[in-house]
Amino acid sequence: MTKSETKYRICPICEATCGLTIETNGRTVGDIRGNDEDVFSHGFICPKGVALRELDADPDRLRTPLVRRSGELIEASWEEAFAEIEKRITPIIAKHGRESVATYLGNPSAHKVALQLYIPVFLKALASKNLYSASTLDQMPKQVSNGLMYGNFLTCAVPDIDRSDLLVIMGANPMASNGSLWTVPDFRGRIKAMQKRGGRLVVIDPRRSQTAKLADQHIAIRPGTDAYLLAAMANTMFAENLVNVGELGSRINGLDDVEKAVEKYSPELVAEITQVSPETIKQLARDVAATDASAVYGRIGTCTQEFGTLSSWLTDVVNILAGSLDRPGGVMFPKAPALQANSTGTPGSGRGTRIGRWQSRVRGASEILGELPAVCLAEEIETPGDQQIRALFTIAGNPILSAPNGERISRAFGTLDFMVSIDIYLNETTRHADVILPGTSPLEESHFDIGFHQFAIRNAARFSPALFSLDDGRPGEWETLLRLAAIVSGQDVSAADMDEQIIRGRIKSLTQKEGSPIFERDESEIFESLTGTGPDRQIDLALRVGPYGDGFGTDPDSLTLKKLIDTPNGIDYGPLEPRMPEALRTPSGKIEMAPPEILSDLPRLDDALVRTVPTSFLLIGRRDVRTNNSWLHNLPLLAKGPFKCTMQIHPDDADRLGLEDGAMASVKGKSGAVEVVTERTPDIMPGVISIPHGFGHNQQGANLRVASERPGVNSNLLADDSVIDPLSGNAILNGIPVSVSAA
């Protein structure tokens, strides 16, 4: 009889990264609760954390590779699967070149340490410029503006919510998302604490979301016009002499250029297009400028729109003009314990960020941070010619539901010569694969948040060992990626040997880098002192040379992986602290407030001002605390309750169209049409409808039994895959013109 144990875990599902306590009995998962002793989340938990039990035990979760034989996917051994991949992919590369093979990365790859650390190894071995990811369906505009302003795309200023007195949120719903590019567990509790001390929350959104219902003020705005409102706020600050950049003044380039750029965007000019009154805009600008601890935060609604990069940039511009950047209570830059580019190397300056180094073959779309826009993937498969995509690897991604015009993507995938997927499900995308390699349960692998520590509201370090070991012969995801890297590079080398080569190479680089904590140290001594293998060993190295690390004995009481393992509740490194100019990696060593690339995009705002305002509806998405894109809809705990995939519409609009609650509505966009259940609500602006993203689980060949019971509709079928935000390559998934009628 096995004994029940209590184990500790960081929840890997969303960006809040909450600490959990998990009861286990052998291989069985029992109660999952918030860990009251966790130094970061202090006991907070949402339904997604509790659902880890169901995710781990889901009978639909793949545990054995599938290989297509005579048109059907059948179970195969791991060696058979790898042999099939080598047999099929090698001649494609030999005949058509490496650019004939593409890779698509999905959102979960940012939540799993093995994928984060070893996908780059696979991509380097593949050596194809045809890389696509969910980043250009989500946050790429913010990454581009971060990179151009601060020198690195992950140098992202986040609201210091625990010390803020005024928080302005645009196009975000952290009550549902738990933060995004902002790691903020228990958002509700923190807002309540802010309001108790006299602070205010202002939410700017076309919909009165769960977050807006907490707010002291909700400002409804026409979808896709955030850049106009932010430009008008900046205009007001200059016009009324409210600009106060404080100590940052000597560290800024381009302040005068920004003043000229926003000079024309008066609140009066933008009132009609934003549907926000001039006085409301002016007063908001005055409040942000007058409050010592104010912060403006914009997220997915400001990114996945026509002017995503301009909106992302202007959010930082307003914070800088108000003196809020790098100030307690304003927006600040976290210091992560490991693998953060702006806390390693020479502080205060660097190479900066370059974009547009190559273009896509068909439409000539620019490369952005090493990848091409996801909307280009289908056309690159469909269009004959040199370097046409003939083979595809997908890793934890479901672009058929996540990207615009999923029906076109599905048709394109059906024409591929070969497709491989690493995934935990046979879903709408992986059903096209010739080989599916199962991912692991989150409880079968160790966990360390590489990216989300860089967006955290407080500096901390935490690590979770695997709760359960893998079955004999089943590789971890890092081993799977190394086997694939060996195959596509033509190497006959084991995953273990390749991993040792990687870690020794990184040690060598660090011992030869002046300023490194292990500069000129003995490489073998460093290697022998590392803990674990695979991702654990890499994390140990990164922690020990990081800002809190022990430097391999230089500061023996400081951070190592062993110390984190021995401290399951994590280590707190305190509130965010000012990091300018140390965090900058721009060539000038200054904040580039007016990047030429961004200023050159401003004429598009002028052009849009004189367009005829469409008489059709504008479609926006929405989030729910029980969902995370498309990959949690197969869990009973999260799928139960009121049906989530509805079309929210204002009652006045519904009356005009003859739509009652529960009636089926027909919604048509540029690329397709859906029939969706009507939900009448006064919480949405007239002329706007909202359908959540990530549904449409009714496609033949997928095996998602719970999700298929209430499949919902794929709202991205309505999006136009021919348009993008030109600076970031991001898809336009918000503010989409659609027509609505009774079905």
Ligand SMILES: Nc1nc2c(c(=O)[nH]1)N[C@H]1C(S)=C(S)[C@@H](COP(=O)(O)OP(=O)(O)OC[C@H]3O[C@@H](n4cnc5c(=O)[nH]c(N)nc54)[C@H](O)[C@@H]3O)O[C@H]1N2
Contents of the next structure:
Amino acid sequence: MTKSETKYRICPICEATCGLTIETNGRTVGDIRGNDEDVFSHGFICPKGVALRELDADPDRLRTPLVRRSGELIEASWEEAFAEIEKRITPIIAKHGRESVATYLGNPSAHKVALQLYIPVFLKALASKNLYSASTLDQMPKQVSNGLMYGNFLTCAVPDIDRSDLLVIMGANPMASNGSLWTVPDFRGRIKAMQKRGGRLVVIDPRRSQTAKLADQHIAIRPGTDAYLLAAMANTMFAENLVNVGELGSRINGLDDVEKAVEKYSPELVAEITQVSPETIKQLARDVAATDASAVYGRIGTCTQEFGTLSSWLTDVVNILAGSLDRPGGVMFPKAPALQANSTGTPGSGRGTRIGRWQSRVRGASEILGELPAVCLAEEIETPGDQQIRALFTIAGNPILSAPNGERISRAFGTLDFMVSIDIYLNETTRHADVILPGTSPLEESHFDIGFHQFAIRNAARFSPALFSLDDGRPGEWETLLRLAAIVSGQDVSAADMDEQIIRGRIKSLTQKEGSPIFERDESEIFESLTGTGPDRQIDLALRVGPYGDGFGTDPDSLTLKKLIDTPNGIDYGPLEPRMPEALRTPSGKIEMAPPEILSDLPRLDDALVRTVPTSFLLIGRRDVRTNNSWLHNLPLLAKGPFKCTMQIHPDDADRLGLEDGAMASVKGKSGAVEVVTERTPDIMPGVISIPHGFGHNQQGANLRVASERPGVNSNLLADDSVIDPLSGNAILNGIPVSVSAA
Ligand SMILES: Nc1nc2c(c(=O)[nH]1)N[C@H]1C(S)=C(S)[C@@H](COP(=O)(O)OP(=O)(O)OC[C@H]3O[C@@H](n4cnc5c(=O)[nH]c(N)nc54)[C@H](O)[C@@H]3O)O[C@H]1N2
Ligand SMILES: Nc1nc2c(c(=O)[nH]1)N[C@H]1C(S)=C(S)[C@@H](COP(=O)(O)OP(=O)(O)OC[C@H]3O[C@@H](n4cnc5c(=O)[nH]c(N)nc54)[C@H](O)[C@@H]3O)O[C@H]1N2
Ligand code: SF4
Ligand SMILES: [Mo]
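What does the same protein look like in the form predicted together with the named molecule, given that the last one was the form predicted alone?
All chains and molecules follow, beginning with the one already shown.
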């Protein structure tokens, strides 16, 4: 008989990274609760954390590889699956070259340490420029503006919410999403605390979201026009002498260029296009400037739109002008315990960020941070010629639902010579694969957040060992990736040997690097003292050479993986601290407030100002606390309750179109159309409709039994894959022109 045990685990679903306690009995998962003792999340949990139990037990979750034989996906052993991949991919690479093989990376690859650490190994082995990811359906605009302003794309200023007096949230709904590029468990509790100390929350959103309902002020804005509003706020600050960059003054390049750039964007000029009154904009600018403890934060609604990079940049511009950047209560730069580019190397300057180093073959879209826009994937498969994509790896991604024009992507995938997916479901995307290699349950591998501590509201370190071991010789996802790396690079090497080569290579470069905590130390001594293998060993090395690390003995009280394993509630390193100029990695050693690349995009803003306003509707998305993009709809706990995939529309618009609550509406976009259930609500602006993404689970060949009971529609069939935010290559998923009628 097995006995029940309590285990600790960081939730890997969203960016809030909540600490959980999980009751287990043998291989069975019992109750899941928020861990009150967790130093970072203090017991917060949402329904998705509770549903990890159902995810782990989901009978539809893949546990055995599937290989296509005579047109059908059938179960196969791991060795058969790897052999099939080797047999099929090797001749494609030999005949058509490496660029003929593409990779698409999805969102969970940022949430699982095994994927984060070993995808780069696979990509290096594949050596193809045809790399696509969910980043260009999401945060790429912010990464571009971060990179150009601060020298590294992950140097991201986050609101120091626990000390703010004024928080302005644009295009984000952390009440549903639990925060993004901002790791902030219990957002609601923190806002309540802020309001109790006299602070205010302002939400700028075309929809009165749950976050807007919590706010002291909601400003409804026309979708896609945030850059105008932010430029007008900056304009007001210059015009009314409210600019106060404070101590940062000597560390900034380009303040005058910014003043010139926003000169024409008076609140009066932008009032019509934003549908926000000049007085509201001016007052907001004054409020933000009146305190150093103000923070302006923008997310999905400001990134996945026509002016994504301009909006992302202007958000930081406004924070700098208000004197809030790098100040307690303003927006600050976290210091993560491991693998943060802005706390390694020489403090205060670096190589900076370059974009546009190569172009996509078909439409000539610019490279961004080593990848190409996700909206280019289908055309690169369809269009004949040298370097046409003939084979594809998808890793933890579902572009057929998540990217614009999924029908076209689906058709394109159907024409591939070969496709491999590493995924946990047979879903809309993976049903096209010739081989599916199952990922693990999140409870079967250890967990450490590399990315999210870099966006966190406090500095902390936490690690969770695997709850369950992998049985029957099933590989961890890192081992799967190493096997694939060996296959695509034509090497006959085991995953274990490859892993040892990798860690020894890391140690070597650190011991040879001046300024590294282990400069000139003995390589084998370092290697021998590391804990574990695979991702764990890499984390141990990274923690120990990191900002809180023990440097391999020089400071024995400091951080090691062993110490974190012995501290299941994590270690708190306190509130965020000012990091300027130390965190900068720009060549100039200054904050580049007016990067020429970004200024060169301003004429587009000018042009659109005089564009005729369409009389049709603008489509936006939304999230619900019980969803996570396209892939948690198969869990009963999350799928139950009121149907989520409805079209929200203002009652005045609905009356005009004769749409009753629950009636079917027909919505048409440039590349497709859907029929969707009407939900009348005064919470949405007239002229705007909202349909959530990630639905449309009625595609043949997928196996999502719960999700397909109420499939909903794929709102991204309405999105246009021919347009992007040019600097970031990001898709435009909000502010999409559509027409609506009764079906
Ligand atoms: N209209 C509209 N479209 C959007 C958005 C929007 O707001 N509106 N949001 C965009 C955003 S922010 C994002 S991030 C993208 C997401 O785009 P994608 O990442 O392409 O899509 P997801 O739905 O997150 O799909 C995740 C996939 O990973 C698989 N998976 C889950 N866990 C694991 C695991 O542990 N291992 C492996 N190997 N696989 C796993 C799931 O089965 C699923 O196939 O969608 C974007 N699309
Ligand atoms: N429950 C849940 N949590 C999630 C996810 C999920 O699917 N479900 N997905 C995760 C992922 S991958 C991400 S990236 C994050 C995203 O997290 P958030 O950035 O918080 O995203 P949303 O919740 O979609 O909120 C976007 C808001 O922008 C508004 N909006 C749309 N267009 C515009 C516009 O043009 N201007 C302005 N100002 N507002 C606009 C919408 O009405 C909506 O309220 O959430 C993560 N967390
Ligand atoms: S908010 Fe929910 S999904 Fe996100 S980490 Fe916490 S428990 Fe997990
Ligand atoms: Mo995302």
